[in-house]
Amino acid sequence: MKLSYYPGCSLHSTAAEFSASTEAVFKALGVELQELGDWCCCGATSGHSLNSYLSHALPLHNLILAEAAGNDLLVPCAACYNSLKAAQTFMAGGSQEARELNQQAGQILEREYRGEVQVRHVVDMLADDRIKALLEERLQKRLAGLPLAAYYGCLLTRPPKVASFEANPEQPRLMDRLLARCGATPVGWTHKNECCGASLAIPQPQLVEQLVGKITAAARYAGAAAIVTACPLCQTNLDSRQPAGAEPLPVFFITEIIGLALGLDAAPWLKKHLVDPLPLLRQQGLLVAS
């Protein structure tokens, strides 16, 4: 299987240690990976805020590079993954801005855009059958029943109109059960889906730090011992903003879970979190040495 990759800017500035590990996965599970060439930033938070035509323009430019490609588009940020869909949902729309942006693209591009390309989250690709399937025969450890709380955010699941691939995406469920398949034990809780806050941690940082504070407290209440996600910009916030006071949880990317389930050494990418998870690890007795 071969799938295109879009990075976005988090994943290659960051957020290194989700592309690391989510290109690190994949391998493990011999699916080919293949950048597109020339993508540019999506405009992910300050596109749709400050400027329509550029939140429109900027995604639909990737989009028409990974249709050319030919392959499903695999996108690890949900910011980047939510804004490549809005884009998708406006362009099928069909409206006169669409066309008009649709032809000019055409100019600069020397191709249109045909609406063919499918547009991926890494948590959907994680959850499709034959992805599963893989995941199944290649794990070469449980997680021996880590408590963890699998967060999503706000821009995963939502609008469901635009972005969702779960089947409730007020209760979503799909990174729960990838958890589960490794061995791991997702808690129900309280705060899956709640804002973190996001950009807002530059211009209201005081904000930002209630918002994880109220998603920690959460996820410790429930018994949590770290928690999981697959949005680059959350795992910033509640991996920098958790209050003092408390012992802080780690946080993980969905993709470094996955990878320490197939064996692979993620120490590399552990080494870049604010808040050290290499103790837990090692108290489970989940870490292979580098």
Given for the second form:
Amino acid sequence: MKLSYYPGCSLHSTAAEFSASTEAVFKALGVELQELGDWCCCGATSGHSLNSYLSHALPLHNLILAEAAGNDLLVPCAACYNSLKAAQTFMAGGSQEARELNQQAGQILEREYRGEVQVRHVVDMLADDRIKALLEERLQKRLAGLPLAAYYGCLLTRPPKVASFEANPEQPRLMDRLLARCGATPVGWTHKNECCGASLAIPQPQLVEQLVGKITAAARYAGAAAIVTACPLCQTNLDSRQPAGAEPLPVFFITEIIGLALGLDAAPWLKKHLVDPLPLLRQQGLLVAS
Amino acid sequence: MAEQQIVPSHQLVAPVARQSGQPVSRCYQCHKCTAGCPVTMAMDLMPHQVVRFVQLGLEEELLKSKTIWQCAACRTCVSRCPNGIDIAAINDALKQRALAKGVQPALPEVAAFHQAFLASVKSKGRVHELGMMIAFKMKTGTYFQDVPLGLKMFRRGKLRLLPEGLKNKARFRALWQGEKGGQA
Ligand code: SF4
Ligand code: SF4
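Can you swap the form predicted alone for the form predicted together with the partner chain?
Below, the chain from earlier opens the complete complex, with every other chain and molecule after it.
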């Protein structure tokens, strides 16, 4: 099995461990990831905030490249995933604007968008039947009962019609199921998909600290020893902006947890975290390999 | 605002509906959007009021509001709105309208962030996070905010010193400058 891979800007920088763990997990499952050549930034929140044209044109650039490559497109970043899905929805709407954009992009990229490429988020892909079977063979229930809070944030489930791959976007479950398959105990909690403030962390750090404080308090209240996310913005905000007062909770990427359960060497990823997760993992006997 | 005479006008509905793609006139003020919005504590207009103000044509109040810049684009509102109205998309349309009309953003630091982000994408095709942060700080004068955090990230190899670029710059540039993109 072969997939095209779109890391996006954060995964080449602040969330490098999300990219490294994603690549390692899929490699361990025998799935080949081929990074999309010459991908560009999706524009993220700033794109749709200030420039509607760019919010469609930038993702379209990447969608067309992916269609030329011919495989499904794997996207770990929740924000990139959301932008790509929103652009696909816009193009599928078939408005005059969409048709004009496609023509123009077709001239520039020498290929029009056809609406054939499947955009798959990492969580969605890991829950895919084919991958599920591969995981089933190799996963060890190494996380023996570790209570973890699966945190979905906004961009994987909203707007539901555009982005969600969950049966109930208000109560997402796919990450909880993955955690359970690794032997962890996903906790039931109230803030699974409350917003962390995303990119407002840079212009408004105090506001984001307030939002992060509510989320981590809820996770702690539910008995979680750590939080697990699938979004680089969520991970960065939760990892860096927990308010002083309580012992900070480690914040993992879902692929890091799966990597641990596959017996991969997670230390290089985990050393990049700001809240050090190593003491918790050592205490669980999970770092013997390194 | 209290002393100002409110003259309802529907002239704002059509352009905002067109630009945002949202059925603005369907809103019946049930407040579900506001009930779920995570950042109402920092807003001057509640999300349901944004929609109502568009219906009433209160453009100046909207364009000068903090709310249009404060919205985190979390899309909780549209997920729960019985009429499927995406208030983040309305806020985006209003932000763009405010900038086009030269209205000073009520949260200049948020506007400066978005501008610094897009400037970074424009120059290389990908965001260079370190460069973007420096540009943002120069623009807003917040030189010392988050410096310890930045250093921590740097030590863990989370910030690249040099930007990455695209191989086919001409192609990216042409797409960026496409019909309506040039102004950003
Ligand atoms: S939830 Fe929808 S209908 Fe209800 S007030 Fe908000 S925008 Fe209007
Ligand atoms: S998208 Fe904006 S207005 Fe809607 S709930 Fe989120 S922050 Fe509030």
